[in-house]
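In structure tokens, one chain follows: the form predicted alone.
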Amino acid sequence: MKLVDNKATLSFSNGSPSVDLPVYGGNIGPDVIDIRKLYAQTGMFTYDPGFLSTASCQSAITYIDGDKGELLYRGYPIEQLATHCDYLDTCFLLLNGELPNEQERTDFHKLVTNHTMVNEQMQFFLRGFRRDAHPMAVLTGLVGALSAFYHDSTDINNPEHRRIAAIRLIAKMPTLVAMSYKYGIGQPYMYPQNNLSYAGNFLRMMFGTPCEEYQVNPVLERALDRIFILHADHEQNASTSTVRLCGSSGTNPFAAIAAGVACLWGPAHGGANEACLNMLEDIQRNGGIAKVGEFMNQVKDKNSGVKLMGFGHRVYKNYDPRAKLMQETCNEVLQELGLENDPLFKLAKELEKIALEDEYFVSRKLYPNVDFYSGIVQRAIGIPVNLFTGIFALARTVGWIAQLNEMIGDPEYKIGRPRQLFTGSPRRDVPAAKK
């Protein structure tokens, strides 16, 4: 970051001396006011619930312009990456700052592919869970347990350990997600197959069985790969901030990523596409497409308590750039599988049509977001709704690792320690005991 030829002056109406604060600028995006010495100079903290106006770090990984509807990974527009690159190319970019050349691409793909198996003891650990456990509960445990199985790469301050842990996590997450799915439905685990692509291998581990050879559908393979790319990173969101905060204590990379998985599970974050499909299924049960208009009227009524899931976004005040890409993929998948007339998908299309044309939703910029379309695509592929967030965690793992590595390498990083505005009782004494 660079010091801007400008400063912020904080003045007080009670006559206290004013304070000059330095202003720093990045390459693009808003400048920041440096308040690190504010407490020492004034005895006061800032108050910013949810950190909505606070830059907690400097980062060179992902940039979002919510007003323009722009998302850049290392400077590259998401539209170009999703069209011209695959997920492992994107992983290389996020981890290293540049897209791989031909040799680097070959080596990186081979390196990840050769680490997709997990320690055989992991399946015995998995058997300790109930069969009907939520996959995210299982996945949180499995990822955290990796530090017990791969304890030769748990020193977060050792660059080589972090590199090995990064490859292991990226390579093994599809295997762990597929294992948790197979365990829940009582089918045997499918070992990874190294001649398949990252997405193709995952599809086979999910839906193949030892009974017959599994043929990867290239349309579904590309759709899943695009889902992974679109979810690979998204700046300083709740789960990424969790990984950074957890990692700032010096804990091992596996534990930090497990914390990210746990945070992502929340319905306001990674669980949004699961909530979206549950909403569609509720509408379908209550009358289907004939009741869409009635449902949307309830959404408009603030007193109804009915929420429209999969529309609008906390950051994007314009169209989510990932949603347009996912919409294309959604149409391709539905056409490939002959599901254009599936009642639930027709219902989703009608919901989309109303949201894009109705002045109430258009004026509030409640456009369909990536969760809306990715949920539809995953259901069409055959992924159960309660595993949607697990797919999200699989994709986001590389972003978490890149952010964690960047933080460790930042000379300004410190253990996270937010402050508070205390509103409890002031000091008081315990009453003397009655005799």
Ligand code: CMC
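For the two forms, the rigid core is made up of the largest set of C-alpha atoms that agree within 1.5 Å on superposition. Positions refer to the first chain, counted from 1. On a predicted model such as this, the values are computed, not experimentally measured, just so you know. First, how it differs from the form predicted in complex with this ligand.
After superposing the rigid core, the Cα of Q215 is displaced by less than 2 Å between the two forms.
Taking 2 Å as the criterion, N303 counts as shifted between the two forms: its C-alpha moves by at least this amount when the rigid core is aligned. Core-superposed comparison between the two forms: the C-alpha position of L351 differs by no less than 2 Å.
Same protein, different condition: the form predicted alone was shown, now please give the form predicted in complex with this ligand.
Only a single chain is listed, so you will not see partners or other molecules.
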């Protein structure tokens, strides 16, 4: 963060003295006005619910240019990472700042693989849940519970603890997601198999059974790996900011990541892929493509409360680059499985076509986001709809932990403590009759 040759001056119409505020520049992207001393200087706070104009931290991990539709992890465009690297390379990059060389790659894959198993006691903990519990409810509990099982890596101020906790989380998330799925359908858990790739192992833990050999389909393995890469990080989104805020109190990494899982669950965030597929299925049930026009009218009617799920983004005011890659993967997977005529895929493409030409969406710069096609891919792979957000959580874990560790290592880090504009009652006395 460097001072730029510019300063902001805040003046007031009531004659209060104006104040100069420093301006800092990053390497790319908008400059920021430093308001940290504003309260001391003026007795006023800034007001920005929803953080529309607030940079909550400095970060060197992920950069989004929402107008261009560009996403960079540590400087590398998402398109290149999704084409030339795998998910574990991407994890290494997000955690360490550089892509691994040959030796680092081998060592990192081995390290993650060595931690894929979870404490055997976890399955008894899992048994306390109802079989029909939503997997995100289960996952929030399981991830939080990791802090009870891995006491030796819970000191957030110890770099070695943070390193081990990061590896444990990345390695164990697929095992936990698959366990929550198997528990729900009453099948035995599959232990991880460490000679498989990260995505291949997950497919086997999900769909394999102890009764027969499971053959990993390389097209599905690659598709899943790409889903993981595309969801790995996304700068200061709601769940990442939750993880940072939660971790800023000094709590342990497992607890902070559990908070991220809970935040991700919401339909405006990670829950959108589930909501999007439910929406497509609903339209299909109610008449399919013939009813798309009617559905779009509802979306545009502000009183209907209906949104086109998988569309729109706080930052992207252009096509989400992840959605393009996801559409490509969608084509590959459907072709591999002989589902080229999948009615939901056709429906999604029709909705997209209409929306991209419709004044309502064009004027608001609403484009498909990553969730628009990811549900169709996951459904084709055989992942049940209510597990979609769990897959997102699995993939985002590395982003959360990289951001958390960056925050702890930042000399400027403090506990996060926003202020408020109070609109409630001023001091008053309890009525005499109650005393």
